[in-house]
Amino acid sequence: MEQNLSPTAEKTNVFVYLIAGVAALAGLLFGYDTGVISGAVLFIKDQFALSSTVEEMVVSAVLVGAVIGAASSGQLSDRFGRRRVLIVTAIIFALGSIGTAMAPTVAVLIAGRIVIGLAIGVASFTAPLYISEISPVHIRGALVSLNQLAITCGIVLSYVVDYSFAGHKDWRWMFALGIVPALILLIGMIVLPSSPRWLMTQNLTEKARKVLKKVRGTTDVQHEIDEISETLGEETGGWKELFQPWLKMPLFIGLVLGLFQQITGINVVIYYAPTIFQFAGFSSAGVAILATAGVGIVNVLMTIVAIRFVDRIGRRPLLAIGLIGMTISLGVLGFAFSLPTLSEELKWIAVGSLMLYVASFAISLGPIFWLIIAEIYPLKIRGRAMSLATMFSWICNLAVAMTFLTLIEKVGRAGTFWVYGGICIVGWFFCYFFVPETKGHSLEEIEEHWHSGKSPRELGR
């Protein structure tokens, strides 16, 4: 839809830029407590003497909460709206984060770890859904994907904090500063608005123009008040028409892209990567640390990369290329540990391998999986459609984090990385198949695309 922008519009769209970015940082929460275990285990297993099943129980906590929280929270999302929800999430990482940091126990620290698990269950869809509702279309895919840089940036922050604590082995305020940008987001989301989707689904029509004449930069908006306004007269929101015949496609899209994101091994990279560094030859923990968050910066880079791309050749292409890519990295890094021993030259190779592994995975599953699932369900059901989707993604990442030492033990290093390189090539032909390409339709048009019954492939035709 061509807008008539008014004079302020330069100023608006620095606005929903504000937004985005305020949102997003929902995810820099989801990305440092995902990732700050990665060098907070090391000092914890020594301190409580712990075995390679409660090791895995540590770091697994967190995802037990995320199911929890992800399966819980669409409902309490699409009834009392985005914005409340992410206010109240903010205010759970603050609590886990003390909790956690002065935990006296094991227990009490997998205890902590759930609770932080089911803020990151809860922000991990509600941010990316937020911005989406709230963005102009051109730049929508641009500005949910911030919400995966901030995801990258704290898992980046994760492992500064964790270099910086390795010295001291003080793992209690690597949890601890994670109270700080739990703050900066919870006074953050006080002050912004609701989604305008949301507020017409509560039949709250005028609140919704304020919002977007706002965020649009113009007086003109009835044509997106009309679009919303039609597609809720289709609907009628509950759980039972998330099986509707129309839905089962973009049902079965996002639950099947959340498997695939998740068990072709990345979150094996993020809360071991360490141990991965130590497995190659690097004996100090906090060389081990320091490597990884080259890593992390890698992961930054490319999905800045991303954004600036995912709107320009879309989501298929991208999800193609990052595919190829973590294959040929996974290859790469199994024959490097098939070798008896690793030289100096092919401890780097390793190194190598893990980087573009993740730089693949960054421009492709990483925001792209977030993207999709915000964009492809009706807007009555979004909430309780992202949830599902989120929630089976986060038992797929409990499954692959509480089996990859087990999975060592059994097939070996080499076997280990090959599984997920050839879980890789089904998971490119499965986008290649099913995933629709969404890049330049509004929320309403790809809805529209469902109901008329035609194929996922025909959306970006």
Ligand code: BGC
Contents of the next structure:
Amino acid sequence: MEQNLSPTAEKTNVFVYLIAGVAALAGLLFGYDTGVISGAVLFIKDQFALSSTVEEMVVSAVLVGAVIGAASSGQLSDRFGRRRVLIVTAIIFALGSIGTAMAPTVAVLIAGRIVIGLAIGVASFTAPLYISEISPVHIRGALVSLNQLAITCGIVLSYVVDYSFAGHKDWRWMFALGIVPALILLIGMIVLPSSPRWLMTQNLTEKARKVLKKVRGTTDVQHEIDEISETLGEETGGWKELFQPWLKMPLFIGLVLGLFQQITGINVVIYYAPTIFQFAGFSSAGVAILATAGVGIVNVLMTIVAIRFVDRIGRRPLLAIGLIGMTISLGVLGFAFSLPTLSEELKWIAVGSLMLYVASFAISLGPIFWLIIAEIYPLKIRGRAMSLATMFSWICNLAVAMTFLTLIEKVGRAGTFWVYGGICIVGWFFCYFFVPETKGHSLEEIEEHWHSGKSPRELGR
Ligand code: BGC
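Given the form predicted alone above, produce the structure of the same protein in the form predicted together with beta-D-glucopyranose (BGC).
Let us now look at the entire complex, which starts with that chain.
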């Protein structure tokens, strides 16, 4: 059932934007700390005379840490609360930034990058989780997607910082600067309130009421409190509940959406954009930098478009449009690379396809994976369920990063893009049949839907 929003509820309190903005700094750190390595590694390699195996370890340490961080922290966020977990994460980000910036040996550097990865793994789902639980229904999609916007800005910022320090080969400063958003996140999260929904799981109803009054800007919050307590009565909490028959479907949806977010190849483009441009026949360093910056900027701008539309046209149409765009662009890229040489026009068509691909990801799987997994799980086990889906998506991220170059060797450049394109088609069907339209539904209504045993597509019908 669509929730009827009162005019007071429609008038959104600015405080809630502030909360979402601060929590989204965790996303900024996610983007920054995953992106910064691409520039830094060039100088680290020279300074420590790294073999290619060790270089790969330096690059992928963060992903390994993220898998571990995501896997281990779901329970903590259910037990100690989203806010406390984000505070600890900010401290780990800060320590990791100092540790990597001062690393005397490559072993310490790798250890430091694993620590940063831990923080990224935790932050990647705890920030959307916290934001979704504090947001009013009608703008929840936009507020949660601020986190994805912050990820994309973090990636661009890391390119800018890498570029600024490249002249002096100063990789230490590249890592050190991560401390600035970490400290702002730390201070912000200390000051901000706990998630009202998590407070309710701890029987702290009066505290939850106080937070809700403040973030909704109204004293009329009884309806929301009642709705949350009703669902709480139906949940037992604990790992066992996660594997109950009524939750199999949302668990499946979260895991598979995480899989598609990664195996459709986004990070190949994010990490290897300059290489792809070289394939297309642009060889100068200037073009490589422009290519990388262009990809990053398109990613940011189209995430803003997603934020504008996610609560208006909904999650499903954006996924459908985005996946079609991704399929077409990968098909064209594959075609361009299947030719022995690229004419001048085809080179630019390849560039355009790459940009279309990033734009299509940015309006669909980019923000919507994180949003959907922050919406579809029952309150008491939300942290655990999200951590599982997140861990799986980080494993897929690692798998794609490790197989891209081998895939090119085995099936060629064109074949590689076609493989990703084929996966997008399967992803489109998966989204069509399985992803529910959560727009306009309270988190509690979504939970009730799973109880009813109806199919995901019937939500709200
Ligand atoms: C994904 C990352 C990706 C980023 C790009 C995120 O949602 O999880 O793997 O690098 O989007 O914008």
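C-alpha atoms forming the largest set that superposes within 1.5 Å between two forms make up the rigid core. Positions refer to the first chain, counted from 1. Note that the structure is predicted; figures quoted are calculated from it, not measured.
With the core held fixed between these two forms, residue 104 has its Cα displaced by at least 2 Å. Annotation: Cα of residue 48 displaced by at least 2 Å between these two forms, core superposition.
A displacement of 2 angstroms or greater separates the C-alpha positions of residue 334 between these two forms, with the rigid core held in common.
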